[in-house]
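A single chain comes next, written as structure tokens; it is the form predicted on its own.
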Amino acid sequence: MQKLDTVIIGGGAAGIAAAISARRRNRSVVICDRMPKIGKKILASGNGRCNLLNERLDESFYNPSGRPLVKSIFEKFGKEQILNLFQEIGLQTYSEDGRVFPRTNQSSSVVKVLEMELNRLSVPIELNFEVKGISRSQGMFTVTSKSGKSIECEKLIVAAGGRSYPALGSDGSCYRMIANLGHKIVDPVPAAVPIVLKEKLCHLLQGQKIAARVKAIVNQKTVCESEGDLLFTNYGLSGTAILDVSEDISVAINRQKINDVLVSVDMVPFMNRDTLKLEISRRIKDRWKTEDLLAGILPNKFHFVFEGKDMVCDPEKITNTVKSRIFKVVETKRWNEADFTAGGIDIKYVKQETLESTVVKGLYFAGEILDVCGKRGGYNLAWAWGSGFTAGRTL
């Protein structure tokens, strides 16, 4: 049986950062990944551009329960340290509206320089290594694959990711093993995910994209709001405005099993209510055709938002419908269409300074497997780099 100082489960951003950090401290280390190649999610991130992090990097951009842990980690390995790491290994970066990208605009460049650093440090990688079991005896961990291979180590870093995009490597299979070691798992649910509605309007407008302001309403209370693109689809709604409020919606529906979940959509955020009402009133007075009442304000198909003939002559009703159209959310799309995972290992079982388990000595966690979920814009990758490097450098 192979014996090493450190085994890292997961060859994504957090696992790679942990390996670089541990090896730089002369630890013997191996990455075990279930895929035939490491960094698959990195390649897919940022629509192939890889949004490395955000210049505005602090705990306020993460789920409330995760903020104390995020704050602790970023105080030790935050924006400056992440940027320095990539500069050291040869990656040129630039900022666009606060989002940091590789200068090449190719995520493959990020994976390439990371692989080069792993090679320079002589970090071995076990590919197609699907973990079957984790055990601990006499201060040593044994990690066993489904193919029967076993590796023994003093320190185990679990950076296996969450459940989003399972085809790219992380399917949540490690949750059960970590729970068996005495840890609580906060029920994982899809985040940054489209929502499903039963609305005729969505079918009529499918393929239409507009700028909109969206509010998520749970049990008649607004829990979050966002402004961005709104895309009508045959199943419901997508676009950045929806993705940015979807975590609260998903937690309510999928984890808390709440039925009273709505979204309120302002389809013309660039006009206030009084201005829009005045314009609609003028058009009605001038005898504009019904299908033209919103022409020049919204795309031509949007006369479908009128729900009844009585609305055509009522500027107040038209304004209310356009500025605060209410949709009842039936469900969210599933893991194959979710960018992130909300939930995971309860951070109450993790030491804030080191990311070591409070239950099992020598066991560490990093990345998306923890109950830490950031907003879109590079926050989740930043968490992966920061938590991975922190977990790896703890001797």
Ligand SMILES: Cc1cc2nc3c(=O)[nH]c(=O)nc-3n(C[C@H](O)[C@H](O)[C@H](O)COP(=O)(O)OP(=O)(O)OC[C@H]3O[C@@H](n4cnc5c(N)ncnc54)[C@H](O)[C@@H]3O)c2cc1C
Contents of the next structure:
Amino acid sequence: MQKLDTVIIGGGAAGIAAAISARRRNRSVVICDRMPKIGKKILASGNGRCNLLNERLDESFYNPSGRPLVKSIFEKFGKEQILNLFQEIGLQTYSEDGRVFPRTNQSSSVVKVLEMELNRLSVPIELNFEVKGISRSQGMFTVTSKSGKSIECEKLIVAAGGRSYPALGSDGSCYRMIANLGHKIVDPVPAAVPIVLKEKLCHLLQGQKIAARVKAIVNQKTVCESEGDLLFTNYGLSGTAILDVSEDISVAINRQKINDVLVSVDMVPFMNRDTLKLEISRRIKDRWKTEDLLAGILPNKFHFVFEGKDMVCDPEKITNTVKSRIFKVVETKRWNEADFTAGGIDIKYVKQETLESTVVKGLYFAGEILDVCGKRGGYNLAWAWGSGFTAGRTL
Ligand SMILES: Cc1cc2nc3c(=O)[nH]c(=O)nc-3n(C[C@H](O)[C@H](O)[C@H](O)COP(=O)(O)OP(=O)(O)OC[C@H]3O[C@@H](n4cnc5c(N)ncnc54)[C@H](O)[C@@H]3O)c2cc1C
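Starting from the form predicted on its own shown above, please give the structure in the form predicted together with the ligand.
Below, the chain from earlier opens the complete complex, with every other chain and molecule after it.
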């Protein structure tokens, strides 16, 4: 059986960062990944551009339960250190509204410089190594693959990701093994995910994209808001405004099993209520046809918002329906359409300074496998780099 200082499960952003920092401290490490290639999710990130960081980086952009851990990690390895790391290994970057991208606008450049650094540091990589078992005896871990191969190590870093986009490698297969070692797993649910509604309007407007302000309302309480693109689809709603509020919706529906989940959509965020009402009143007074009442304000097809509604000559009702149209959320889309995972290893089981388990000595965690979920805009990769580098450095 092969014996090493450290095994890293997962060759994603967190596992790669952990391997680089551990190897720079002369630890002998190996990355084990179930896929035939490492860094698949990095390649898919940011629509192929890889939004690798955000310049406004602090814990407020993460789920409340994850914040203490995020704060502690970014104090040691935050924005400056992440940018330095990439500069050192040769990646030129630029920022757009605070979001940091590779100069080439190609995520493959990010993977390339990381692979070159792993190569320079002679980090071995075991591909197609699907970890099926983790055991511990006499202070050593044994990591066993599906095909029966075993590696023994003193320290183990689990950076196996969440459950989103299983085709890119992270299928949640390590949660059970970590739970069996005595850790609590906060029920993982899809985040940054489209929502499903039973609404004829979505069907009628499918393919239409507008700028909108969206509120998520759970048990009659607004839990979060966002402004951005709203895309009508044949099953419901998507677009950046929806993806931004989807974590709270998903937690409510999929984890807390709450039924009363609504979204309120302001389809005309660029006009206040009074101005819009005045304009609609003028159009009604001037005898505009019903189907034209929203012409020039919203795309032409939006006369469908009047479908089945008795409001045609009432400016107040029209304003209400356009400024705060309520939709009942039936469910969210599943893992194949969720960019992030909300939930994972409970951070109470992790030491804030080192990311070592509080119950198993020598076991460390990094990246999306932990119950840390950031906003869109580079926050999840930032967490993966920061936590990965910290776990590898503090072994
Ligand atoms: C389409 C998409 C776009 C995104 N865009 C952005 C973006 O632009 N900016 C941003 O900040 N975030 C983005 N994210 C989120 C971000 O990519 C992830 O949060 C981040 O990559 C997680 O890194 P990780 O190393 O923790 O996990 P992963 O990248 O998921 O890596 C985990 C690795 O572990 C391996 N693994 C899992 N189980 C096992 C096992 N049992 N045995 C062996 N290996 C195993 C997997 O094969 C995988 O390679 C995006 C996500 C998606 C899906």
